[in-house]
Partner chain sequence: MPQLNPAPWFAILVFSWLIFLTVIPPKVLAHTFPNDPTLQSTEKPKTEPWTWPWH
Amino acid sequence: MTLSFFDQFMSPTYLGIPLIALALSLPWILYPKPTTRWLNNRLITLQGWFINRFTQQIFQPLSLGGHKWATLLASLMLFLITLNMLGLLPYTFTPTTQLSLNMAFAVPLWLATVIIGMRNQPTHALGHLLPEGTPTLLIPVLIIIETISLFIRPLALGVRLTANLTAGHLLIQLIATAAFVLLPLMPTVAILTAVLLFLLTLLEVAVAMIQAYVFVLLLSLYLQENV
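May I have this chain by itself in the form predicted alone?
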């Protein structure tokens, strides 16, 4: 029973072909394409409004050099939100519960921000490793600590997204199983459990959106330090 709870996190295959590629390409098929008409429909207008508001929120604190990342981070935000939300549907697979995929998103983007900082302003980038006014005896220790904290950033990005989504899916499956088992034995308790399941599902919808936003927000903060 315990092992079956984790079967939902295994990458599905069909005839030996991994279906994670299909799951990763599906979000781009769902979004409506811009039209050449003067007036768009409500869905495209809402999509454009959301992207504009998100871009303004993320890039307002950044200098002009960081605005080049607007398209990349906005696309990543939409991509992660869609993957997380589609994973809440029954009989679906959530690619963002795989740590390898999240690390594949986090490491290159984090590394790009570090390389940009080292290329454009190396003194300022290296200055983050040693706060101003540090006592002489603490300089080696602080440099080691700051270096470790720098290299642990992509791991924190990937693990945070993976752990939150994995925990939410496990809770939903555990409570749904409890409601199903209790229904013939204690119907009242089963109904209360189903209400709890509904509330938890609403919470997971919020978590799916918030975690995608936090992922991109932290990347923008790393970018802000290096531009």
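Values in this document were obtained by computation on a predicted structure and should not be read as measured data. Heads up, when I say rigid core I mean the largest set of C-alphas that superpose within 1.5 Å between the two forms. Positions refer to the first chain, counted from 1. Compared with the form predicted in complex with the partner chain:
- I17 shows a C-alpha shift of 2 Å or greater between these two forms [criterion: core-superposed Cα displacement of 2 Å].
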Contents of the next structure:
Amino acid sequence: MTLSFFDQFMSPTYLGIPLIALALSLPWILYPKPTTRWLNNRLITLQGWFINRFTQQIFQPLSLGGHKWATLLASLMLFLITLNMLGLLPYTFTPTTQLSLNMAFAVPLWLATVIIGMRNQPTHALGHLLPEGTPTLLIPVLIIIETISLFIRPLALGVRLTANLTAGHLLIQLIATAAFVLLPLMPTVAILTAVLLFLLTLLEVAVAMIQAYVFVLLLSLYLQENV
Amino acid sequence: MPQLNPAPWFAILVFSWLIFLTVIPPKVLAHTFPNDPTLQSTEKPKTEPWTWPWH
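Can you now output the form predicted in complex with the partner chain? The one shown was the form predicted alone.
And the full complex, kicking off with our chain again.
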């Protein structure tokens, strides 16, 4: 069986245990629960600052009704950024490269924002389908376009995260393979490729954090429209 | 692409939501943030006597 570059994304199983289960359950060891002491250790303090500042940043533009989502979105951010960053280590599996996982989060959360908007303020929510100042003749066309763009949102949300992470991992594997293969043949080129690999890994670290942030930010924006 | 394989998708959905709902929010909520310490002024607060009208 020839190995293709996409095989790194197959949900691996070892001794009957799907490794995605381990990849999803073990990272939370890195987040110890804060004690009831006034002063915690450095790790917990830093994590607390991160959660606090992040929640403040995301919920500042939201009206009070949306603040109920604070726990959910903070947990989601923690979830995504941990999974993304840990996936950059060698021999790890990144669950967020699986489309099923990303859609599993994108669709229900987006649907929740839409339903909240439709139940509490239906006129306001439907008003988003027609931008202000459209010429009268364009109104039907624009409503169709806006409805399509509304329904594409969960797809875009899920696929954006999947594609970014998958592409990143694929590039890392490709360039690492190139550097490895070139080493006995053309060492100078191999070293240049290794430098490129290093820079790419730095980019992937940034992408991992940014994509997690963008996911949660977009959800908060969809919530903002409907709350 | 193996990600498009629908076979374990439901298991992944259930398991990831399970972890997301049970493990993470308790850890997030356990972080409490005390109020900022305020500088205590050295002046003692002026206490004005107040006659409480009971009737």
